[in-house]
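Shown here is one chain on its own, the form predicted on its own, set out as structure tokens.
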Amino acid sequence: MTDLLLDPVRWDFGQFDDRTAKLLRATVDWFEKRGKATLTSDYHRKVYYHDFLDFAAREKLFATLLTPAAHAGGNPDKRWDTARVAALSEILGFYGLNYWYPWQVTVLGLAPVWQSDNESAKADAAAALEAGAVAAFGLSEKEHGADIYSTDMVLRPDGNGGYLATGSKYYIGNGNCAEIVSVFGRIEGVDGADGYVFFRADANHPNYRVVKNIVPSQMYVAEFALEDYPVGDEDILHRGAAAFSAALNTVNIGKFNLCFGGVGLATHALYESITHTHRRILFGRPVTDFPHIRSGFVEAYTRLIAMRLFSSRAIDYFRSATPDDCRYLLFNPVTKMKVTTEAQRVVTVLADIVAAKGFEADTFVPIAKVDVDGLPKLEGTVAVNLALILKFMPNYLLAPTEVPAIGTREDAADDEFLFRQGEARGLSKVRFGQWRDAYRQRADLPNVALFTSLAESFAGLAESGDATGADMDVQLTIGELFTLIVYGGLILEQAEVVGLDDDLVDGIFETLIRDFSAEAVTLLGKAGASDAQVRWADEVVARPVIDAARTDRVWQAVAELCGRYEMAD
């Protein structure tokens, strides 16, 4: 069971080609040689991560992993391969979100470029990456957040066929140093969607002014201002509705990495917590002899395995997407909303277990405690993602159809479809297979069977029309319930792929039943819930099937993690 978690020192990354494996190994080795003392000290002293960016430039890390094959200049190692993008995201998250973050925002900043028809901009971006540059995504603004419909970045004609851009952007990672800055704005005097524009800028330009770092951390999350910044045709990436779609499609590509950052972060916290706690003696006995401590570790481990299973299986749907198969558009916000909030829960449980140890300056858990809360709030809040998830509910639950079977995708292929997703619309047309199939295959496990009955009941509520309503507060809870069904389905698919132990599968669904019942209780207490919703919620609150022997076997797997990974000072 323990091999299901990232073990950066022992893993050889053999599922990848040689160049990818060497890059991932070099990244791990760089962090390990720096050591835990430097990692934690730099975090608390808010030391900017120049050394990491220098390492990434030297190894051509971003250039190799984030340059699509079409712009690789014949380099066979360069491609946009979601499997290895996810692997690096997990590794960087493992060592801290401050190192994951410049990678994440480079992904976002590049996506509008790679989606565009501007070949010179693509060539320039590829060359900049090769030289060690990073990218930034200039969408958010102080007054409007990520509201694409509203932007105060205005381009006015300069009288010579070009434009002068004036305005500011806020919450822009890498905004202090990026040579590739994709900026969203509007053309002066052009109303509606026709006025939208994406253009490229450079943080080194004299008309680009970095105002400040808006966060108190190692990260540089910039406020920057453009003042009569010259924009020529060669700088325009997208115009009109295409610019709007490019913004949303960029988030589709980039938000996926948040789940892997959370998985990595929580994995490191688990290793540190079990090693400390299992070795600690209180009242003459190991702390892990106390039942509530064991229960907490089993829950944290079970949730973490579930996070990794769902996220790993979602990779396959991203990589296999076509214009006619866009199932990834559902699984994407689920990874963003559900997996990141699960990371919060895991770290919270671990922090409760280690107690005072979780405040010490030379440990990783306090870093995880602070940083994990940011993940669900990046690239859209939980509520935004739940609203998006709900758009897929009718087709997923009530109108399954014949769709292609999706296999495991670890092949060294370029995921070029991600940069030709097309118009950001038509979510109601996305089709799904029979969601019950994955559940039927594990109906022999008592908690899978019980959860399946709860899912069937929810599908009945949806079919009756009683799962809908005008009350947004209620709908968010409905969204949480639906998400659990989607989450469980992909977990079961990946459990089949990896041959997951029955104890863990049933334990995961014990947790999902508790979560489903908790959401049903929440629905019971909503002032805006309808009578039908209240009756349904009252009926589905369920106790999972408890198996003490199974739980103990899972605990033994957790205990085996003690000392398995310890970052040297």
Ligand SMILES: Cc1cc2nc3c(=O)[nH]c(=O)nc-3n(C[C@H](O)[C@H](O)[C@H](O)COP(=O)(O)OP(=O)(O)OC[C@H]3O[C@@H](n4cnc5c(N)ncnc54)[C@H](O)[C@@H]3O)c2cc1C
Second form
Amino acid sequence: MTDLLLDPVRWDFGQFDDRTAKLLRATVDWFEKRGKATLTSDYHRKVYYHDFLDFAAREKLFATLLTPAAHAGGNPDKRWDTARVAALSEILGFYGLNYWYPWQVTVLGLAPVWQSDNESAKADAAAALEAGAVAAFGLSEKEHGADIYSTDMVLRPDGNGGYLATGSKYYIGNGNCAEIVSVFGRIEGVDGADGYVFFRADANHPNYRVVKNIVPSQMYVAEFALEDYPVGDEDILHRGAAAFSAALNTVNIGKFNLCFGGVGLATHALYESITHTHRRILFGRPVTDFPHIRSGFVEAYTRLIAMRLFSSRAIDYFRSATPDDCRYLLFNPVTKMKVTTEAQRVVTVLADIVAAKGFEADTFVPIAKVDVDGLPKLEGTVAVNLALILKFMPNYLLAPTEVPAIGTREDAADDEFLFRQGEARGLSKVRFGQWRDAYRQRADLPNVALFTSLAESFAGLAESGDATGADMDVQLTIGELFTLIVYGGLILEQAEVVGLDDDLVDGIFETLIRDFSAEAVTLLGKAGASDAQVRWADEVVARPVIDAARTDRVWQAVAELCGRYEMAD
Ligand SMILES: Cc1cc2nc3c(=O)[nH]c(=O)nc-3n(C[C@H](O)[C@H](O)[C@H](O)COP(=O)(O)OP(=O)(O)OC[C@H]3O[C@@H](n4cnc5c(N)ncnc54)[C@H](O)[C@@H]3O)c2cc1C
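Form predicted on its own done; form predicted together with the named molecule now:
Every chain and every other molecule in the complex is listed next, the one we just looked at coming first.
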């Protein structure tokens, strides 16, 4: 069972080509050689990660993994391959979000460039990456949050066919140093969508002012201001509605990394927690003899495996996407809001178990406790992603159709479709296969069977028109319930791919039944819930099928992780 979780020291990343495997190995080796003492003390002293960026530049880590084949200049190692982007996201998350973040915002900063028709900007970006540059994504503003329509970054015509950009951006990772800063703004005097523009800027330009780091952390999340920053035609990446779509499509690409960041972070916390707790003797016995401690570990482990299964399977849908098959657009916000909030739950359970150890300066759990909170809030909050997920619900639940079966995608292909996703609209038109198929195949497992009956009942609520309504507070709970069905479906698909043993599959669905019941109770108590919703919620609260012997076998798998990974000092 242990191969189901990232084991950075033992894994050879042999599922990838040689160069990729070497890069991932080199990244792990860099962290391990530098050691846990530096990792933790740099974290607490808020030391900026120059050394990591130097390493990444030296190894051409970002250049190799983030340059699409079309701009690789014939270098066979360069391509945009979501499987290896995900693998590096998981590794960086494993060592902490402060290392994941500069990589993540480089992904975001590059996406508007790679989506553009501006060939010289793309060539410049490829050259800058090759030379070790990072990128930044300048979308958010201090006053406007998720309301990106209201940008105050204004481009004033300069009288010579170009523009002078003035305005500021807030919460911009790498905004202190990126040579490639993709900035979203609008052209003065042009109303509506026609006025939107994405342009490139360079943090080293004299008219680019880094105001401050707005977070008290190792990472640099900048406020920056452009003051009459010259923007020529050669700097324009997108105009009009296409600029808006580029912003949303960029977030589609970038937010996928959040789930792997969360999986990595929680995995490291699990190794540290089980190793500490299983070896600790209290009242003459290992702490793990306490039933509630065992139950907490089984819960954390089961949730973590589920997170990793779902996220891994979602990769395949990303990589196989076409203009006619956009199922990834549903799985992506699920990875974003569900997997990241599951990471929070896992870390919370572990933190409760290790107690005081989770406050020590030289351990990883305190880092995970603080940083895990950021993941659900980046690239759209939980609420924003749930609102997206709800758009897919009618087609997913009630109108399944014939769609191609998607296999596992670990091949060395370039995922060029991600940079031509087209207009960011039509989510409610995306079609899915029969969601019941994956569930039917494991109907032999008691908790899968029980969860399927709950899902059927929810589909019945949707069919009768009682799952929709105008009250967003209620709709978000409906969204949580629907998400569990989508989550379970992909987990079952990936469980089959990896041959997951039945104990874990059934254990995962035990957890999903508890979560489903909890959401039903939430719905029951909502002021805005309709009578039909309240009646339905009252009926579906269910007790999962408990099997003490199965739970104990899963516990044994967790216990085997004791001492399996300890970061070198
Ligand atoms: C550490 C960090 C790093 C970041 N890095 C970057 C970066 O590099 N580049 C960048 O451009 N941005 C970055 N961001 C900004 C981030 O993407 C925003 O936080 C996010 O877009 C939400 O904006 P907000 O936090 O201001 O919340 P607001 O938009 O002010 O939202 C307030 C509340 O309203 C809810 N809400 C808003 N709109 C909706 C809706 N349509 N439906 C339902 N609920 C809604 C939200 O859920 C939230 O609870 C970063 C943020 C942080 C914290």
